[in-house]
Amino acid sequence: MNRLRTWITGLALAVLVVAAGCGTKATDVGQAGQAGDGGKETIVVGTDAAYAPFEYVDADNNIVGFDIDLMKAIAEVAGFDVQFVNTAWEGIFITLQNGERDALISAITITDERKETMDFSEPYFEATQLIAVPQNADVTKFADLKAKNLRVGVQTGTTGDVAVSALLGKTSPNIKRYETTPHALQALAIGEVDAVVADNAVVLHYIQHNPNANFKAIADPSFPKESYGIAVKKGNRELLDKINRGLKAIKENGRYDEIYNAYFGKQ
């Protein structure tokens, strides 16, 4: 689940949404094991700021969202400081592997494919596809995209993205793929295509602030619930444990509980 930086002014401000406190500066980088301001490990979480309510950049060129205040949260209680660099969804592996990026927090949906490569904590969120579409298109289910020969957006490389491959056939021209699933719900304002496929949380918030779309959002049985994780380099043991240790503590103090029910409602 699953975005280049280039913002296109208006959506850009339509999708941020104040919904968390104190943010981290989008610019901001970090090294790995550099002692944070109390003296503890700072790890440096690589996230692709263009999916709210998850990760964006707020008007003050904060880093803000879901999964920065749980990695946060996790942190406080793991024992370790974080510094999340905004960083493109293309590539986004490649930072991991290499060593730029301690960790990713980035509505990243665990898969086989995915774990081949990296390792990720427990689940910290169950997530979905949905199908968005103009509020007249006569669209009912996840077929009738091909039963009807449409054009459907999606986000290069996201599980929407092989749901929609799965269906249409991977090189089908009917599959126009962004670098964001903004740009790619910005394509169907704008007629560029007939529907979009995307991670349910993401689609459901931009339904809500840009009610002037006048989209409609189509749930289909077809997709499978997805778990996402926070990931980190293949075997590198010592950190998984700790953010699984911090995920199981704020899970278990209610902290977990505050923060969705803040960006999500109460479950």
Second form
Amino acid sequence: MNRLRTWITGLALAVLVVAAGCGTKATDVGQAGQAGDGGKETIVVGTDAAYAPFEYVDADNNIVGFDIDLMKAIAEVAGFDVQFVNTAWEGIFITLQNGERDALISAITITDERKETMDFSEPYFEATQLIAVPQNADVTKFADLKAKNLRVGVQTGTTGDVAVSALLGKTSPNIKRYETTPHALQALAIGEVDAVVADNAVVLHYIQHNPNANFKAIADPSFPKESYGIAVKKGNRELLDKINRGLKAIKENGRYDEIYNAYFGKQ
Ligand code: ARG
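Now the other one: the form predicted together with arginine (ARG), given that the block above is the form predicted on its own.
Expanding to the full complex; the earlier chain stays at the top.
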């Protein structure tokens, strides 16, 4: 009986170990600083994987996307392993401070405010905001959202939220805040809001993959240029240096361009 129990426990453990080795499952949870394959340190990376094409969960429940490929390439040249953990955007920054995550890659815009509580890598991607509206909407510029008293959807706490809060006032009842950007875009599709303001590549990706939604994208020169960075806990120079060295190396050896073209090259 005892031997059977030992055997079953052993089997259960083996299953766990095999499951843990299966890469980037969306349900993976990890411990910071663990030794991974080949004795390399494993860096636990948080990402809000509802943000195609940067990070999303594919049909096999794997976390994939531009940011994921980029972080894996950086880790490879910098000599550490990465484990991705799907992490809700709201509260994602706290996970650095409490040590639940070592780094975050999540299309995060580097802002002065965020720099007060975390450190960022060198920029790795340029972005700006775009307005998504129904094809037939009478909107040509950002100011129209206010002038026409429209309801605007944003993902809570994003730079889109910051932009719309500046236009309409932070407490305006016309701002509808959603947990994820796809939720905001779905709200637009069903007419719960009249417009959505979000990162350009994500809006364009959505429009391209959901032609039946009949959205168009409106640019506005008043939206500032944004840069994405990989975030680490404030003061974690060691990891930041590794990430920056890795990023520099893959920009120089062509790997960055390969990944970029795979997601944003000519189609
Ligand atoms: N770039 C925007 C920001 O930093 C939005 C990022 C949202 N990322 C995500 N994976 N949901 O505020």
